[in-house]
Amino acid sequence: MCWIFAYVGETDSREKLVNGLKMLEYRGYDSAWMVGLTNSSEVFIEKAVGRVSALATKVASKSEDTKLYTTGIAHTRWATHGGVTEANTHPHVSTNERFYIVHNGIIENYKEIKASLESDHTFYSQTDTEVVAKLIESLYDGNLKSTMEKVAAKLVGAYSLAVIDRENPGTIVGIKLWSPLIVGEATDGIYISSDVNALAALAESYTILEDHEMIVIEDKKYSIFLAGEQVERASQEVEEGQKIDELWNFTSYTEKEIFDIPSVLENVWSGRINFETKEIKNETLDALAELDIDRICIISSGSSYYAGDIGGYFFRKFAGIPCQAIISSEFLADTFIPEKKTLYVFLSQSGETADVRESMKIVKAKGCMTFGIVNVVGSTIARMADYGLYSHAGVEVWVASTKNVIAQVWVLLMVAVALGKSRDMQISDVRDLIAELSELPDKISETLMQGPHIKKLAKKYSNYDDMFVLGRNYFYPVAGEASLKCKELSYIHCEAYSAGELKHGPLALVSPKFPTMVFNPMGKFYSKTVSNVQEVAAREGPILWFISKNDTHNELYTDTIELSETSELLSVFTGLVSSYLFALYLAEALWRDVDKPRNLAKSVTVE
């Protein structure tokens, strides 16, 4: 899985190119590489194991190379079939040295391709792109838009792809298949990209291919095309909110992105919600109230499933309808029984998760409603839904999502919330509610002053290699989401459970050495998961609870991280803020690298 960026334009490409893999780079880091053209078809060849950063000290290496590579383009790989190595590093090249590739996805059926090229071709590198490469040159009638189109046909699997033929600089062509691919627009040149995050600081204006198209650059102009004709689509102006803002004082992105949630929050409810006269206003969240809906079902993967799981008790709350939450790749590995009455609610930070995706396209084919919940604007999976809301968390830079599993969780309350008043919620408890949500960034706020509090907890507990994290009800979900963060940053083993599960066997491995954080605010569950706990310490194993600040019980704990004053409910979210402190303050202490956790990319994008 990989990210891809190319540049045709009037200016040399190589510090072009390595700035937009800077830009891609959180969502894939394993190597990176570039090839640029110069207009009499000389070629500049870079590739480094590891971070953009490797790449770019080599390509400042070669200063004196002052030709001009106006034609380029580029590739930040995450690993999955074959090693990280410099051989399997992209661009991948056709055996006469002609064509030049670069791939984000996964060809399926590249083994069948790679036997019938094998008696005229050698092959150096174990990845599915090269094949592609070796398939063009073999394929090639002198025309690369039609060539590419030849390919298309034979290639299965999920694919973007962005093509340079050395004989013909000045000229990309494009395709792409469930992965995403945007050109931007730029007074300097035209852009191809994998991610539009990557495009906002370069082009003015930008358009998303959608499946089976072709892009064609050539004299310094784009055409669209599908099934050989050409499409007329308007392009759309790169916003202020697809924009990478700068880290400020912040230690991290990471760092950085769980204090912007305040602000997050309100961008979310913007035009939403009315705190004046306490009312709910949506065209959405009206037009999903009428429709006939027995059931919810919410499929998702890694925190967005976390995040639906939470909103699978709002649901069953405040409208009274059944939800389940899925894993997205369970659905897909499960016997799928469409239901016309279930609404089908999808989660996705990129929009473009593979597992999601093909999850929706699934129940589009058999008819039923979709509903998606995606940050990025024009992703595949807000394109396809049949009804939506972006949950409005702006740009999320590095591989843990924090503000947008946030923005997730309230966006699912609020659907929630309206669905009940369309059913048996009452009005004056909609009302309640909302008043208190109005308060809900002040005590986010509370919670981030508690970070010197948190981050000397954080060092203790780094002494740990293991940690279960324990919750009820909401605050069950809310474990699973803290343990998946701990384990993401910090690579300390941490497992969830519910609290209730403990005795039924995980209780085994408590030790002095094995300590418990424990989600416990006042509530309906309280006293029966100090119960639960207190099994914990007659092991003597050591417990950090996460406990509502009005909790008079001190004698019961040892170390605490308070949570703000306010109902259970809301808990949920100073909970998950709090928890996100820890885990980013116990990767620190272990000096691990928290934008760019080791093994992991930001948008998962094949299967």
Ligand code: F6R
Given for the second form:
Amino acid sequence: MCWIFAYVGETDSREKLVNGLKMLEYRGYDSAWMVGLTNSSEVFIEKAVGRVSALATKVASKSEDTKLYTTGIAHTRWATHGGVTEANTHPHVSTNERFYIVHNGIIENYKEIKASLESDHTFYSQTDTEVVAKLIESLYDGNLKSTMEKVAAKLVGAYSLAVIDRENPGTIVGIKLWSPLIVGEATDGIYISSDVNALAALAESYTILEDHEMIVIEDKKYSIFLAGEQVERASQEVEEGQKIDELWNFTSYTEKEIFDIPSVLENVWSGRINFETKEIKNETLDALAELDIDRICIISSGSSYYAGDIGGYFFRKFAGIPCQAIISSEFLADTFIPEKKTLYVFLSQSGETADVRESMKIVKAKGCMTFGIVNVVGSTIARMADYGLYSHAGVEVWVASTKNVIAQVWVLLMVAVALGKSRDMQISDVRDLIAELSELPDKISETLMQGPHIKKLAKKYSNYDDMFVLGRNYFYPVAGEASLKCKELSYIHCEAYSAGELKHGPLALVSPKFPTMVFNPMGKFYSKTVSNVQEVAAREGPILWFISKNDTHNELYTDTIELSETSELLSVFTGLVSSYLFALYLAEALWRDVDKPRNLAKSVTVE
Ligand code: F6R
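Return the form predicted in complex with the ligand of this protein as a structure block, the form predicted on its own having already been given.
Complete assembly follows, chain above in first position.
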């Protein structure tokens, strides 16, 4: 996957492109490149394997080149096809070296197009993007806009792409289908980007392109077209919350985002819940409560999947509605039986995850009801949904999703209670629950204050190569999310199981070298889980317990991390937060790059 950035203006593009790529780097950081054009068609090309900082160093080392490359395109790559090598890190260019392109997405029919072009062009890579560069040359009719209409008509797949023409500096044409493309206006020029966050620090306003639209930048102005007709659309002002925040005193953005969680909660419930009157008040929630639904299906990936799975317990418990959480790639792999009375809920931080987006397309094509819970405003999934609530977690800069998961779980809980209220849930129970939830920011702050203790334990557990994480009921998906975070940040092999399931096979792995983390707050399942963990203790497996503050069974425990007080519900949130700190400190103890874990990217727009 390649994330794209482009600039046309009065000044040199190179520093702007580097800055734009730095903002997009969280989406992929295997390699990066840029092409700049002067007004007299001189070309500047630079590329680097690895981080954008490597590209920035190379660009800076050419400071003796003082020409003004006022038109430029750039990309940062997360390798999908082909290794992370210098050879695979190159600007994609037509055979006549006239058209340079950047592309995010996948051209599904690139092999057929390539076959049709092979007699006239020699291909230097295996990529679909190179095929598009060659196609532009072969269809060129003297006008880049009409040529790109012809190109778009031939492409099957998902793409956002931007093209520059060496013979027309100052012009950029972009097209999009399914992949995001945003244009930003600033006093120093016009920008194109794969996301708003990368534009937020540079542009004053932005416009999100819709599918099949084309953007043409020329004569220092831009116009949007759909099927050849110009589209009038008001731009939106960049808001403060869309800008990537400073790191302040934190050692990583991941750490900062975990410590942001108490304030994130205030954004999430603002305009949705009134703690004084103990009421949930929100138009979308009211509209959902009116729907004739008898089942909920939650479709999402990764951390968003675990958030959805936790939500499933909420829907069953508070609303009495059957609910199933499904991994989006599995939804795509399975037979879809559309149900008109099912609400299909799509969870996504980025709003661009291809597996989720493609699942949503299938559901929508059958006329079923869709509801999106998305963080990035204006993203594809947010715009496709019939109903939606933003998770309002603020910008998540680097790879591991943390504060957004908490926000998603919170939104799911509100939806479950709103639906419950319109069914059998007693108003007094709703009010009690809201009163309980009002304590959450304080409980999370208490959890965060345990940082030094959790750090010490993480240091100890960083000596192991493998771990289990156990939980029951709500805490089964909490264990899944904890294990995902430990894996992706620390690279320690970590598997989640339902506490009751361990004895059915995985227990064979337990030994003094194979520890087990257990989420076991006081509640209905406390004793059962204790029994399961005693089976681990009997095999001399080290155990790290996540327990309630007032748990009195101290004799059981060797290592403990305290969750909130007695409430199981609040412990879901504090359990997630403490597991995030644990995973972070585990990774730090092993000297991992926590913001940029190996092999990963923030937003996965390929299936
Ligand atoms: C893990 C993580 C990923 C994402 C997954 C889905 O920390 O961030 O597992 O949760 O790629 O992404 P979104 O939520 O953007 O659809």
